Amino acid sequence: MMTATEHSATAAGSGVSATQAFRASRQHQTEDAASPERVSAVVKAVLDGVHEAIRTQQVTYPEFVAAKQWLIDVGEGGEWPLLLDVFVEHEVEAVAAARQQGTKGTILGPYYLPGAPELPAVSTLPMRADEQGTPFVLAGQVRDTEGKPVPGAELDIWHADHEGYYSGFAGHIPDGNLRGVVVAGEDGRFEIGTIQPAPYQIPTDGPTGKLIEAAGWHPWRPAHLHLIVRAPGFRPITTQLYFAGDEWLDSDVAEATKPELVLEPRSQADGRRRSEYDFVLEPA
């Protein structure tokens, strides 16, 4: 199991480094605004969740006046994208999710960074050169709803090292380490070589993670690749590929996890873990 390390990544850091990546991406985002009428509905929802909350649990004043403490600390900590991925998140994806078809999806997490390099087919992530953890591989195709290759996909992956640091979130990690664009070949394959990933605690010593201690939670989410399928014509998968047997795979913090998006790597004579793993796109 990771333990804290002199390299321990802030909440607060974490915070900002995922509230700049969101603005970030919502530059090319182009989605229309939602009426009234549907603010007025989910506001509704959300405050009669709450009220009702209220009244079941006989919520008191002093605990009226911690929770707004709490939150203020989230906002002035920058820690809403934290609190909201690992959350609440999930239960967005699973209603998106029922209404489509292809790879098994899961949520984006904090962590991602746009403009990661672009690699071919076959190639190994960006890492350094003393990268520690097990050679990893992960092999496969992309193909459509019909069975057929899906030429030039894009698969836009990125996860932690070997103690659950990411790139662009901790100060020791150079920038774009383990990240990269992986563009599949005609046939649709790709054969990506990087380490297999520990798993890791969200950030503890902030707002969040006194949460979390307070309520008598673990802060842990196995390990996993995140990755974001891509092609023109086709609606993009954000997902995640967990390992089987990891010690937290049935108690993922985040609620994230899915038996179909798990891997069983098999090792190698060359000394390296391989996965098979096919993604499905439907068309947008």
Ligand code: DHB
The other form holds:
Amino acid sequence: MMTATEHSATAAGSGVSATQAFRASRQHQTEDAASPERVSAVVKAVLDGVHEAIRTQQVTYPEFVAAKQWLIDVGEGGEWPLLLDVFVEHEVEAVAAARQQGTKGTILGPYYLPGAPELPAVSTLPMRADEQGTPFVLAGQVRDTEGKPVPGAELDIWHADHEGYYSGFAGHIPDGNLRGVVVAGEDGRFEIGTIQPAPYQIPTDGPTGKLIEAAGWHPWRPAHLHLIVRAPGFRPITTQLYFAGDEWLDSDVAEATKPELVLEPRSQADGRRRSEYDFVLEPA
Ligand code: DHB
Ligand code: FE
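Having seen the form predicted alone, can you show the form predicted together with 3,4-dihydroxybenzoic acid (DHB)?
The next block holds the full complex; its first chain is the one shown before.
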């Protein structure tokens, strides 16, 4: 069994860590219990969908038993956060997005860790001395829906390395690598130095990966930067930025890409790639 401190870049490692991160993120959260009417309506709709699939697909007992075993494995492997974020979260996000203004959001995913260090408006993310990957700069401005700069807006940014692994969820990467909270200047501007991440692959050795293989799907997400952009008085935006030309942009296994979120980096004089991206926050 994997313990809390023994991460590795396997499904077991990232699944257990993602489950721990999820539990930790909920510790200080208080939530109103849903009403019995709401629980009944939502759960009944979900079960109706399952029953309908069983009828239309004429699901057999051996298939039901295989599904039961697989669900048990998902839980024991700690893979519920991965599975739900890759196959379900995009739909919840779409429901929320229909009522939102400002920069488009997309899924949070399972690899956010709160508490990354605050960094000045122009800064470089913490990285290894020999960090691989194309050096990259994301620069821009945070504004409100009336076009005014939002001074001191926070850009909480995290992303995978050049092999598609996230710090905190892969034992060979130092904690905090490629994670930071960049605080925009008085003019809302920021300039973040980092490297371009690689596409991300769902761990193939766990139950989610096995399902993807059994179904003949592919396990890839296009390369992406994760961001939560926040400022007092505004609705925080949870989003991701992608890169034009990425092989997986049109077939993201997590269905979380949007055309408004695709960067087209250019080469700078210093050899780094650079993209400009402005964020628009709506009042809370
Ligand atoms: C998953 C991983 C990600 O990096 C992401 O952005 C979304 C989902 C996942 O493994 O479920
Ligand atoms: Fe991700």
